[in-house]
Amino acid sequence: MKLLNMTVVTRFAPSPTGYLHIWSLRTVLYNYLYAKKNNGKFMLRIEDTDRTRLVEWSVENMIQVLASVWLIPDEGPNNPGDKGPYYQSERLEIYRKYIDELIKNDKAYYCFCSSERLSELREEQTSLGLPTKYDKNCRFMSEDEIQAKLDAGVSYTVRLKVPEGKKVRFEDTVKWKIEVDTKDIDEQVLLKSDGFPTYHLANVVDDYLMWVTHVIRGDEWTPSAPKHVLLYEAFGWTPPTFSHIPLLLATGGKKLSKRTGDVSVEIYLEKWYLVESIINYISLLGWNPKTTEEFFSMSELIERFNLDHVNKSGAIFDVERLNFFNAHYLKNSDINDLYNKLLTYLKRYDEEFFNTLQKFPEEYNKNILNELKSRIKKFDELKGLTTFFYTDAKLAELDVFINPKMKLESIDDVIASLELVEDVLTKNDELTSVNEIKDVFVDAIKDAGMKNGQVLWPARVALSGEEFSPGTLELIYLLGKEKSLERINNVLENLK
């Protein structure tokens, strides 16, 4: 259902700590789909306030990957609008203003506890089996005590003053109604001693100032949501609509992580998965389209996406399922479109193979791709299956030619079969399709009183130099008469 009388604004607000991960890609996708479904705006914001974990190249890589998978923000660092800056490290004065407002209105307080005291407190609570929470040691200091410490230059943080004896209630489109007692909410640090805000303050202030209407993020942020609701109430602001989407799990049910498999989106692009398959598969990990259909274009996903149909339980990321989707898109792609995508991938990830293809006619390359696209699950399998198309075929070992099941008991049997192939190729000039080649060879084999496998098996090995390859008829069609004859003759010479 589309929303009326409100401009929907969603955002993706990552910390630049490395590569974009699969679970983050799903978060981006859901934010993007929901914004586009409701004619809204999707924004990118960089939460770089944790300077100890900052990775310099991360933002550039993230933006590049998002563009590669067609999820381009409407507003962000690379295409600024009127809601910037988009790096939180450039918004420190803004956060300071709102921290001062919270302190003035008795919604937050200075905390002068040292890191040593806090460590001791955590250790004591852990040893007693208690939740590790701040003990409110600085909450009830007098104004004179606070001022004296400020004048003395004592290092401090600023903490949220959690109301006592209250229930925090809010609705989540995925989890429905959530209620938490304030006695279970920690008095979270909002401003660190280095002057940088924590995630809790910065994301609330930024979402408000950037007019974010829907916060769609991972389930791991659900425990933080009550703190954020309290902050909205402290400022007198209306909270956005929350949607905490389920975790992605590895096969076996463990949380998806670097330990359970490849998690970087970049890795799947490097392995030459098509963007269509990545987006299609990722969209279904937690969202139920309420249909038996599995394959959706981006426009169809935008039309059908509904936050009400996001599941509560975790979804398993299965590479075999991704392979299934990718094989479908490869098999059903228009060859011209697919070839252009192949060249784009090669330019970025395999310049050597790209340069090899450029030495051959485009039609030749497309014919090979068209023949093999139904045999591969992803592009990176193509190179290994096409070596004999772009280099001279190696001479296979004799025992590969010998095949008793095909009535090939000796080298003389192999030679006789290959001589028949040589004769057929020599006598037929127009071999313009696989079906035409098939008709010619079936008749010739029958006339010679031989079996199809008896002739086509050694020809296949001779043409490719491999035990496993496309069929003989397809190889002849792709290589052409001249190159096929050359390879057959070369093998015959060596066998004789």
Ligand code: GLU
The other form holds:
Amino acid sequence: MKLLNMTVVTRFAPSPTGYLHIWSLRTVLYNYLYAKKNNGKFMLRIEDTDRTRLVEWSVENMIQVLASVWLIPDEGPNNPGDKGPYYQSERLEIYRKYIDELIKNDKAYYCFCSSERLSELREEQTSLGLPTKYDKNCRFMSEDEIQAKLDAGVSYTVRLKVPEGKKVRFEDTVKWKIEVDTKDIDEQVLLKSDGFPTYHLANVVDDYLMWVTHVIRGDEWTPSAPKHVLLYEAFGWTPPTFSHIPLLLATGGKKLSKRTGDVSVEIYLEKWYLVESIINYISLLGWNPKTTEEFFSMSELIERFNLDHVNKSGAIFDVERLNFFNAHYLKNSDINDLYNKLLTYLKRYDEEFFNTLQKFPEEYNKNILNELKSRIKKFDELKGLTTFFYTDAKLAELDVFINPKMKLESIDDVIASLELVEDVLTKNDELTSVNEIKDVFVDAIKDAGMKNGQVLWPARVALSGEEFSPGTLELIYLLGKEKSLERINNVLENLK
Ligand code: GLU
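Mind sharing the form predicted in complex with the named molecule? What's above is the form predicted on its own.
After this comes the whole thing, all chains and molecules, with the earlier chain placed first.
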């Protein structure tokens, strides 16, 4: 398998048991990056042999989420090539053929033990504090005995015959050399009594038949790897290169799980996180770019990604760090591009806000987004911050206008300030930039012998209806002269 000039093939091989989780996204990303970096192929294979855990919508959902985060397999159920079928449940005949080959070559054997016997065995071992393992009861049956049981239709499984007194050795790019004594390896079931293969057999056969050169997967599969290596040996195949990537932990060091926070990738899309932030942040969970830089686009990641720089120890998934990356990408995005992304999210996740935006000129929406993009960490904060741009501003309580520190002690003070604002707005037509608006107001406030805060504070409250909002000059710029005047007049009328 490790021949020169062999195309690199990686794969993501999920069991369709629910949503795509953050840790799986990282597995996919590393497989994708490694394949792309080496001009190779990234495949998707569905490991659905454990029929009890199947979730019907899972595959379609995973494919859709992967596409949303730009990780589209080169080959898989939705874009087949010549290595299909990609659902293991559609490959049962293939596995049967390989099982027969193993039995014929004395690398696997029939096991007729009943499930009752196996659970008794397990209980006994547990009560003695021993590791639970098959006791090889059927390993040494004679051919006649076996044939008699088969003829009598006794239900059976097929188990791996683990060579005795040997060490299984292999290299892992993350953990380097791994060595396990065969006495510590269970004689794994390869074919279940329902005719379905177990994960181990199907995984190895498919990686071989699909020409997978690099198996990059989570550390939780490290204990399975020696069994897989034994299987490769039993078939006479060269194993792929293994990389078992470190576990993802929650802040505080616990294993990441539903209990520690949101772990489904889709939830982050529903919260309108930018894909570039998700990808960039996830890429760094376990991989060290060996530089102090931390912002990488997908193409930069493809260029730099390297399996040798995957860390051995667990990485912490911290939403605050994700927010930090997201804030960076929001702030630095081109406004047209960002606006289109916003619309895409809204179409999918918030039709109401989408329809609201459609009622206003694109220019108006973009200016607002442009003003706010450096103040938010997430798109979804936008909605709360922009209500007053899209509905009539509510009337703030009087005590929000009153601000003794700014010489606003009474209603009359507030009215005097707002009248000045009204006057300036009425007299000036060219309010086409925040700087221009600033010049006009600073001059007028000075001429009136007033202080900036004294005028701009109540103006801001009148324009937004809120105690906190972007600054007055920005608001006038974004709302435009007409709407600003309307709001100032409305508040004046009410105060009078
Ligand atoms: N089906 C396994 C899973 O659900 C695949 C593990 C592997 O990549 O070998 O993660």
